[in-house]
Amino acid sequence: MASDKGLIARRLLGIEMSGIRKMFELAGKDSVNMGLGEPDFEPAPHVQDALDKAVRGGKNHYGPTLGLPELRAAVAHRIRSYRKEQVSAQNIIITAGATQALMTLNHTFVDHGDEVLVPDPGFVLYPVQARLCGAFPIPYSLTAENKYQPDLDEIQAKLSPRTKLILVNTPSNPTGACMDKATVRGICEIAEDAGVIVVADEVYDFLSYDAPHQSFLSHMDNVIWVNSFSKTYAMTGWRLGCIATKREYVSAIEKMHYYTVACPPTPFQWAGVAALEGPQDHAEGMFREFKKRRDRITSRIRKMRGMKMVKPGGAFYAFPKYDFDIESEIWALELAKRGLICSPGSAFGALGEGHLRFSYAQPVAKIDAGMDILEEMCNQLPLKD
């Protein structure tokens, strides 16, 4: 039998599974699972009613490809608080999640040998996803010491003449920081002057505690802004996200989103514009759920031996630093194996290690329950010299 070796794509080459996909495999029936970021709720039961409406209505059949003009509209319409000028439905392309939209705009801006500025640490697909375009991904840096923003010289003395992007995540997956107003002015001045654009995730948006969220859509010239349905509307299995931009860039985005997806599902998008124009009490009743849970993980943590954490302003992740002798990923295993489940801080770039990841988007019962686990090892394992 012949051998399949060098019939795989050669782009293939050195991509490996997330880290946090193999720590969620380890998951028991009776783990805490504190690795995987997803709200443990449920979409509201009038956005259930609009996916089965529209289901049953025959509303089953291929869509036009930058979405339908009731959703775009209903999107433009959420977003306009973040802008000054006018936004409308011409501005917005709807997605097969966010994942599926950051993979547009690399595919649609990315040539082989471009460079691609990342966040370290930061969120898994960013920098594979520019290798697989055949870019060099970048990174730049987000230390516990500058409380996880980043440092617009070192952003300034790291863009070439190849930097095409500047990608950009608030609030943050995995450190739950959030950008203040002018640090997202400054990169956005940063990335003018170069002529690069910058890629704003903002699919935490809504989950910002203790300030108003900055969204980088205040400077649209140069940004093309990323959301999802997943987080606000805990509709992640419903693969349903959104890219708001000015139309030049909709122009050249719509050409490769019809070749990877022709269009986004269209009962979904039915259920999406429910989700947007609905009641939002079901989404508010999160936010509160999940800012208690933030204050609870942040006080567990803070007490613990050898660990320091950096109160997370937003998402539904915890970062802590540790001072203890072991890698994050030989630590994350050994926490499997006693029944807790989190994110080695090494899946998320050279920066991560030293840390854990944990998501609370768990009951604070289960948080309780992991940091017991969390706790008892901190006070076996030593110290760093």
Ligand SMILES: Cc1ncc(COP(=O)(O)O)c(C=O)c1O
Second form
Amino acid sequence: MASDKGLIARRLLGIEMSGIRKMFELAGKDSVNMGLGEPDFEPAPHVQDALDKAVRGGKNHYGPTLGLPELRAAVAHRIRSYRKEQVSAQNIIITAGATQALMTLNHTFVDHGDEVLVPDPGFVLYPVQARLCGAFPIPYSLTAENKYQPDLDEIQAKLSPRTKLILVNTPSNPTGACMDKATVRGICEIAEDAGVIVVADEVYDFLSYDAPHQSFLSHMDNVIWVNSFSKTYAMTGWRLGCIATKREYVSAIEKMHYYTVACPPTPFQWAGVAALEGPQDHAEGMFREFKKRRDRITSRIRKMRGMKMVKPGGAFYAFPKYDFDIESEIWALELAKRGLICSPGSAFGALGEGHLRFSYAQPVAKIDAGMDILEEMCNQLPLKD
Ligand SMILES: Cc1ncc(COP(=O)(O)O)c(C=O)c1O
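Here we have the form predicted on its own; I need the corresponding form predicted together with the named molecule.
Expanding to the full complex; the earlier chain stays at the top.
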């Protein structure tokens, strides 16, 4: 059989499968899996019923490219708590998850040779999606010393005439850090002065434990906001997300969206309407549970030899920094052999090295079992000189 070498598009050369997925594939049946970022809950019963009703009620056909008007209106309504004026259904685009929303935004705004500022460490998609568009991801640093907050001077200094987008994520995957109001405002002002767009990934906005979430949406003119139903409503496999943007951008995004997915999935959108318009006690219950787990994992890790951790203010990730003489990928592999799956910090960028990421979307007993495995290794590893 002829080899297919040379047939794969060059844009994929040098792009590796995500380091998070690799660890996931190593997970044995009895491992404690703190590798993947998804709630360990099922969607609320009334949301499952709405999906069932939609499928059985004939809502199985193509719908509008921008999404069902009912769902666009429900998202716009939810957003009003972040921004009182100017948000209506006309500002909303429904997508197949935040993943596709982010890719479609890259495809819509980013040309070959452009630059996209991305957080380091940051969610694995950001630099790769920019590269798939022929652009250069330019990392800006998030460090433990700075409590993983972006440094405004650094962002300013990294802008160039080729910068198109600044990617921001709060609460953050992988650090769990939440941005404060001054940082949010500062980034928007820098972007406004430079004439670039801020793409704000706020898929964990409902998980801000210690202070109200500060949304980039309060500065919508140069902000495109991305959110998802995956985490808030525990429907990662249903692939539903959304974009809020000023009206001037909607038709360009719509065109790209059409040629990518034609339309978001119809029955899941009806479930999305039920999720947004129905009782929120399911999401509130998850919030309380995740907060308890955040406190538990923070207190466990902070007591371990060689480990330091900034208390994560949001999302469901612990991102400790360690003082051991071992690369994060090697350590994560060793932990996997002992039955604990986590993600190496290096999967999230060069500055993620020296960290491990643990998703605490697991029951407390599992978190404790995982932390026992981690603690045992911490007691054995040699410290850096
Ligand atoms: C920061 C961040 N953005 C986007 C996504 C993707 O979400 P979705 O399931 O909606 O594609 C994730 C998933 O882990 C994430 O952590």
